[in-house]
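Encoded as structure tokens, the following chain is the form predicted on its own, with no partner shown.
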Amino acid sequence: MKDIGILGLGVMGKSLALNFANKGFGVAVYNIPMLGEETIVEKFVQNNLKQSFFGGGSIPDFLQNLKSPRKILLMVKSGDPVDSVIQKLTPHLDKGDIIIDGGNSFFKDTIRRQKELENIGIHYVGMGVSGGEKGALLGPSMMPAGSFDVKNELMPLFKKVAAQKEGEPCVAWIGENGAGHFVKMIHNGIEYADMQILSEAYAILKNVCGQMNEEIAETFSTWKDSFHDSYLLEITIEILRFKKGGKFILDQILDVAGHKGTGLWTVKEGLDLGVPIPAISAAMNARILSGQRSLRVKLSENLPKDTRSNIDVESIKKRLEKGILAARFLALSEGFHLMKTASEKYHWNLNLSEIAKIWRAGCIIRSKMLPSIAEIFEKEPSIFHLFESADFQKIIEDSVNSLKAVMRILSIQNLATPCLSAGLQYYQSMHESYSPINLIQAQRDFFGSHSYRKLDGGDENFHTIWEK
């Protein structure tokens, strides 16, 4: 009998199965026949003889060879096709087994589905999993959440596949029903801004400063013994550098870039909960824009073709690093707001030091940022905001000084920054004690008669007739 079944041979979930299988755990697999997939499980046991999979035929024969309480890892696209799996799996388990979903499930499916189980007796886990197929094959980052009834049953599994960093698992019980679908969303969604981040350094150096792609890795690389080392820059330098055929890959490739939603559902669930994260929703529009190419082409020859006579560019490659890395902290704030006010609204007591840990290794946005954060939400849990703590400013104090001279050197050049320009504008607003919101109330008042609140009139509402 084995200790865990994986449903879904897609690239995730052949190296899960991998790992799980390396580190000493009995696996069945199996896979919901599809056209053109009929012996994929058939065909990965065969590759793989040395672990001794099961091969499962059909949902019962996969479930049949589960120990008990039975633990299924479905590793499906996301959406309908979860709700597809969970009706053909139910039928045939029992009270007590438990469906871990470790796909990137929105949060709010994921709290319905526990529900809707539950009332079954079926324990259901949602779990964020990042890595990539390299991360889930040697140790990803997991954010596991659902009963606590469970919990002991999974993390010891969970413990050995997951990465290590100084000799601790990079996976946490994140807490109840959707709350570790939440935290990976929000993991993308500081994804998008870094990549976002990272790809505008990448822009000025290349189009403002002049530097060829072996000379912007070189600059990148020359950025990796401060906080700005991670595996997103370390992928770049790479990437930078690939050539096939004497020709730079990069430049080859079209400049529309696709996502898959959870970029998306982290700009939409700010705009729910009243948090700004301008940074991520200027990341996400820049995809969304780069899918304008055509119109984007044609409105290019409307703007002057080059004006870097104009511009300081050793004033910009002297501040750059340091303004780059203000921008990728300012996106980890936000995110970590984001966090933080979800955690209050749907009660799930969000470990934010924790979660900064288990993003040290293994996942996607791993850097050497990510143990500051978490030693300053371990020092000052009760923080709302990284900006609330004097550690964090002295980060980034100095950084965001060098954004602003390099945004203010920027200003006469025909290039979008809009990632970093959101992230200083973010800055700058929330430390602005009087916002110009007032006049905008007033106005509101004026056309509307909406009222507004006065600076010393506690929560009475007063309406002015404006008009004489």
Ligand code: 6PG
Contents of the next structure:
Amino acid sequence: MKDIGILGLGVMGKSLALNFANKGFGVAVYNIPMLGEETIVEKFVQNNLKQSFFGGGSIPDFLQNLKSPRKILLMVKSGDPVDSVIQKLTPHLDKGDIIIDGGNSFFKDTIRRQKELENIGIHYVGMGVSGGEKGALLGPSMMPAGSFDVKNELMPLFKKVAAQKEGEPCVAWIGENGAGHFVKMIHNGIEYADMQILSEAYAILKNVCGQMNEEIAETFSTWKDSFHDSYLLEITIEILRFKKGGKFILDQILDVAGHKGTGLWTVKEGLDLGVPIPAISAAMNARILSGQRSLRVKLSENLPKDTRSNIDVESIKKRLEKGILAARFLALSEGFHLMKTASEKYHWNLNLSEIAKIWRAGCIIRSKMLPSIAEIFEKEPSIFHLFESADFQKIIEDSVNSLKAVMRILSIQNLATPCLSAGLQYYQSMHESYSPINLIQAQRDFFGSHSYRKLDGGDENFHTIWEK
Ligand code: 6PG
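Next up, the form predicted together with this ligand in place of the form predicted on its own?
To see the whole picture, the full complex is given below, headed by that same chain.
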């Protein structure tokens, strides 16, 4: 009898199946029969005879080979396929069995599915898994959540397959129902911003400082001895150096980026919960705008060309490393603020220090920044925003002036750096004790009698007859 069943043999499913088997667990695998994928299970089992997977047969065969309570990890596309697989499984399951959704599902779908399944006695765990194909094989960062009743049943397995950092597994029971998928969604929102920030740094070095790909890789390499050290910086350096047939692949890639929804959900959730996440939103918008390529190309033909001779390139080069660091930390602070707010709204009691800790390795946004964030939340668990921490302020104050300087220099030309600007504006807005929004309240009251509150008037609402 096998310890775990993996349903869905896409890249992530296969890698996770191998990871579990390599850690000594018995694994059964299954793939919903689909046109063109009829032999996927058979081939996988054949290619990995040493690990002795159980595969093949029908759903009942797959399930009969699992120890009770059965643990079935779904690695299928998010959305309808998850519901459809659940429907196929449930008639064959017993009370107490556990379904784990390891895909990038929308957390509200997870909450719904969990309720539906708990009603028929089946446990449902929504688990964020980060690290891509390689991470899934060698050790991902894992964010499971669901009923605490099954935590002890699952954690011993997850702890073994997760990435390890300084002897600690990068997995934590995030909370109840949709908490794990929510936290993974925020991870991805931060991932979007981090990728966009690095892309903007690449654009500045290329278009303003006139560096070629290898020089940019060199510049980025010199940043690695700092908080910048990260998986995304590392792969960026590799990408910049990668040539095939003597040509850089990067230079041949169309400047249009796709997305599968997690970044968009993060932005929508920020708006719904009333938490501004401008750098993350800017990264999302940059992807959307990238898709409007023909319009951009057409419009750019009519724009006056930049005369870049008066740009202070040396100053940019000197300040870029720290400026970019400020932006990366600011994007992280937005993500953590949104998690804190959601934690209260959905009663998840999220442990932000633990979350930062499990992001130190295995996941896509792993970096040297995360251990310091984990330390800050460990020291001050009650803070609502990272800006409240003196340690975080110190990091930002040390770098934000460089961001300001870079933005000031860049402002005289047409190079779009939406994420850097949004991050800086976020910092500046969050430090403004008094915003000009009093004028908006007056305008609202003027044309719509919406009333306003006064600085010294408590909760009382006032209205003025503005028109004389
Ligand atoms: C990870 C990644 C992974 C994937 C997402 C984002 O943490 O391993 O975030 O989940 O890259 O699908 O993809 P999009 O950029 O297509 O939204």
